[in-house]
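In the form predicted alone, a lone chain appears below as structure tokens.
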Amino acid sequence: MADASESATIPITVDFSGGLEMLFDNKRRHSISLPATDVGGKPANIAFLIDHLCRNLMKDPRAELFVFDGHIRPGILVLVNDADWELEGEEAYEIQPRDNILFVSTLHGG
């Protein structure tokens, strides 16, 4: 019998912007329903978001673009409800129910 927590999901939205939409079918935000736990049965945080964006979510190969050495990519800016996920925990950040994860490149020109 299956554990209920197992089928548990948060809703949030997940936003990309300076480029990065190009990578997740060229769409700005997502309504998605993130599984509540990792495989390893702990909460879902951002380090687990960002596997399972890349898994799921984009529709690019180059994920290169936004991963690297699996983390977020150098020169991508991570605000969680408005707030630099520098405040938040960083990849540690337990993801809440409605909340806003938005992802912005912030590099330019070549």
The other form holds:
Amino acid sequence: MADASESATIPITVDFSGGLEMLFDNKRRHSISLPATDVGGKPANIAFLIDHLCRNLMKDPRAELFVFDGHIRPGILVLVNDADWELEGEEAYEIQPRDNILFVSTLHGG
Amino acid sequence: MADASESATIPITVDFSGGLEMLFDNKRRHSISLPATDVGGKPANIAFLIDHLCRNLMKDPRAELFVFDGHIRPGILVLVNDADWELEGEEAYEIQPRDNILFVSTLHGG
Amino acid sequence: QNGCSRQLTDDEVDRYSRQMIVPGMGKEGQLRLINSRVLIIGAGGLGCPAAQYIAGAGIGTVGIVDGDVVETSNLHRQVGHATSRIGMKKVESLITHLRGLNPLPSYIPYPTHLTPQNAAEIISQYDLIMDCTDNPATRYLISDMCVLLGKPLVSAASIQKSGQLIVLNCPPTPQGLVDGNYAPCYRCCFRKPPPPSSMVSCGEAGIMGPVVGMMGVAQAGEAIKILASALHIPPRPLADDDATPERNLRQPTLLIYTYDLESAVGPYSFRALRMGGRRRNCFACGEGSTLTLEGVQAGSPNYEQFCSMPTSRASL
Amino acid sequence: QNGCSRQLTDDEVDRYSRQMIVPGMGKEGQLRLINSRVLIIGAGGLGCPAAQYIAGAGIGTVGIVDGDVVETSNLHRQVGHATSRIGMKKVESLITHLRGLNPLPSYIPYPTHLTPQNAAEIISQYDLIMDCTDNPATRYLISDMCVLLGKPLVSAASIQKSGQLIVLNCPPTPQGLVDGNYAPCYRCCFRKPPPPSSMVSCGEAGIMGPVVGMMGVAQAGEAIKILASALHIPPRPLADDDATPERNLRQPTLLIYTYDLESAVGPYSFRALRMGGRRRNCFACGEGSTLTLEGVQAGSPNYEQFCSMPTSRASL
Ligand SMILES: [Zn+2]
Ligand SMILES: [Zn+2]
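Alternate state requested, the form predicted together with its partner chain (shown: the form predicted alone):
Entire complex below, previous chain first.
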């Protein structure tokens, strides 16, 4: 039987917009249960979420359209409950239950 | 000292849109503390809220632009947490803490 | 209805290629647009921008209804007209502009106000109706005709710094059916008109051009998606079907837009309000409704009277 | 700047009366518009609808920059052009339409692409800049010039079924000031461009007309409110002022619009995202920035290189 702390998960919604939904089964909203901690036991943060999404949710082989050098690729904004992640601590932000995390691609057409 | 049940209040936000904000100090959003029960001790519902707004929040003498015959005037939609009040029981809906109640005037111009 | 068999001409491919390559549109969507007939009622602040994008997208037949003539005070917001066409019927002026933009559609002018007498004859000839009018009596008339004739309705309104938009009666359901999850009509959502004392026109209360412009463009966007994706065709006629893509048409969203002269676009600029479905006791579409085409033509209900109870005074 | 002393002409009153009576606008707001100079960079899917409402509202001087010519495939969304003007420079074509709508403003055509060499000369002559362009290199160039020349920037973008809008550098603050709550520039919000491999143009990826249309009209709405209410004039120059009406300009909202071909407008069609203020380490506006007009003109930074690192491949 698994240790409670190992199997605990955080319920969140993850949204994709500006074309990124194409990489995730063409669905704009995903309700997921995120492991509460990483393998080292540290609370799940955005960096961990990004890795988790690449491994478990992405349906498209073109991971380079979402991550670059182990980080979110340039030209993608990350929003924590509709606020720029810069206001929340960026990759280090620790995810809370019922958070909404939005990934939106910067557009340039006109 | 007042009885707890008499002085209890419910914190809610009340929004006005489509021109109705003109009757309420030109402010579109009001955070108010609504008495939890009416004088008879019944839980505060939307009918009670409308009466409360007329007595306490309206800055404009033209009450007939908001109420008519003791009810909300025709041509005003009432939304409970962004849903038409018809889905929630109309005047009888019992107000919950942190509810958002929106009054919006139906527009006809074009 | 679909006509997907014919090929697109080279001219059509050239002109519509940028929207045809959008995922979900394709040649099929474009052919559905080309085979569609849209009626725009009102050639003013909503109708002008709506018509530009309807014509641009290649809707095959575009009817436009308006009895007014172009005035100077229209031109800050009615961007399909021109100073040189002041005094001309609005439908002629707007069609002049649309033909310049895209000569391929058929444009049908109705230089008249919509009335209970002419409404059925006009509306029956179209697949989708856009309410771009400016008064409640005409709005209730249009909705009632859409219920009776089974037409989807894209309705918008705007005044001063506010706008509203909703898709109604889509997909259309026969009058009187209520045991199921059906789309509402205008009366289901807006049971009674406001008293005239609380109403003013854009002429009296004023209107910011981009506010009504946003609503008109949004109307075109809703009309184009409905026709391109055939959202107005029930998957199984008369069936009580809850297929996911339509749920939000059967319990539609009322979009409200609030423009603020003192601060930039923000969290409350747009709000999406959840409305109910068809109302059992709706006068027009509900159980046992007595509304008929013959009745409307003969003057029952009386729309003018319904929309003008007490005294008149400008205010909200 | 204000010029509130002169009277409005009868022609102006006649033409602008419907927006002048909107609460908060008035004669003062209208005179501010008439005395304003707006530069629209890009005469395409964003620039066409934006220009219609800018011209309609009576902005006194409207400059338009675009080096392209009108093509058939533009016309489904670029509603200020016409079939008879295919092959004409877009700025000439659009100004033809705008002059027909409203002959009162001065229209200044710049039938050229904006470049690091001509940008300062053009942008310096305007009060407010609208970014209606279609590529990241020009977007970073425009923002840098707006920082250096102290111009508010209304920026929008759109492709396929998505749109974005944000008001930047408003009110403008001198480069390098960071101890205070100042408005961000484009680089503060969008630090690095996406790799070219993840970018495509509207020509390659497609675009729905009403989507880019909504964004263009919304841009006009933001520009008009800024100029009519003088939101771009800091109340006390250089002061660290937190006056309420400006807060949401100094920490602006990024509006995102998502259009869905399969369902009607709904709760997620519009989202308002809170962005940060000026970034201390911003390359353009931050502490110790080395960006200068002379440097830009001499080729530093190299915008083309900045926006084109790895290989090119169409995808998102
Ligand atoms: Zn009904
Ligand atoms: Zn910056």
